[in-house]
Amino acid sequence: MSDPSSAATTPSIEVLPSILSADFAALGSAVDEVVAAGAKVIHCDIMDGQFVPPITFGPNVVAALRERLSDDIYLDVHCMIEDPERQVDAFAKAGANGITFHAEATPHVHRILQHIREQGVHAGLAVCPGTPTEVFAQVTDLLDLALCMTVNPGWGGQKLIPSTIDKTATIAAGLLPTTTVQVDGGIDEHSAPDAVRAGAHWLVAGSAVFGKRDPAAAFQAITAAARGAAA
């Protein structure tokens, strides 16, 4: 698995472009010009409908964009689904590097992350706004990610929540050191410094790469708000 955090005790800051900003009927080319400037993460919001009310793309985009994609991109398939257990092996055979699912889908949250990690995928957990932060004490040993949504899932272009940036203290706080912490919604040049203080990782940033005019730029305006924040 290519893993831009693998070979660190402390995971990497990375900016993730989100792909469910991106303009769909040129999705191709619109990730080929954030990987060439420097993305190593690209994020796959997957929507049911259920969960959340839009509904977005399946494994087969995932598989496209997997064999688009050199080996060394990650591919991150954040599932806002309902009972994500039935989709764990199609991702993962698509060719998702990591696959991160909601608390609040499944009464299956340790037996899904072993699985996860079964198919040789890195497993990521994911909690809403108004999500307590103690579902991740059980399962630390399982996880590969936790992502703390910063704005209530289902839309790009929301603005980032504030009492979510101490929730991500509190939730990078109590994993291991090697655990990356994701955090996706509202999050742009501005806020990004804010979060990776807070202790994240992983900033997921659509709209705010996406909709802008010079996408290429705005992803390398926020990769360097966040790590400037962490030096």
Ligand code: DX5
Second form
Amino acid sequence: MSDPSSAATTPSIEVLPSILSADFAALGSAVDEVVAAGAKVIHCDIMDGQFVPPITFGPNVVAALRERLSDDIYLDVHCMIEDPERQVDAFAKAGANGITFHAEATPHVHRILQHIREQGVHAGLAVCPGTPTEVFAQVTDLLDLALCMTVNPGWGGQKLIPSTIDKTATIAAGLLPTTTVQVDGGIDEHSAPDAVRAGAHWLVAGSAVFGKRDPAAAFQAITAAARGAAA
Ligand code: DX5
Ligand code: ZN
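Right, the form predicted on its own is done, so what does the form predicted together with ligand DX5 look like?
What follows is the whole complex; the chain from before opens it.
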């Protein structure tokens, strides 16, 4: 399974279309469209109606995407769920390449990161906008990805919370150079450059891609803006 961030010491800049904003009745063709436009990583938002109010989908949808997409497309699973340890094996079996869970959802951050890696999957840890950054310090060696939420999790289409840009920089400064820094929420071609300058590598974009009339063109415009800021 390839990982766009593994070829170099510094992870590459990627825009991750979030299927949360896609037409669920036409999910396969929606994902095909962004993959044809160059997307290498697809972001899957898992919500359980507990950690956040909405309910989305589970491992069966991830497995269906895995079946449909070629092996070089990376499936990035963002778990906004209580007791994430109960679901790791199911998402790994479904073909997730990376599984990220929230520090606020469990007292067992260290153990779950270890467990995710033991399944042969990249391990990610996320924090909500109101959560301090210190949780990352104790587990830097176990992190493949650190996610700084740039909106409160649960819904697409929100405005990026400005203070999360400086927070992204604070988090990035404390990580190993090989750890992918991810931002999620309110990312579009205007906010993407600020996130990249703060140290973000992987930028999740839902409504700014699938909410547009031409998702492929929108994906490419955000990618160009993000990569332009890195140059
Ligand atoms: C929000 C999700 C995001 C969501 C982002 O809880 O984690 O991945 O899809 O949506 P936009 O890009 O519309 O803010
Ligand atoms: Zn997400």
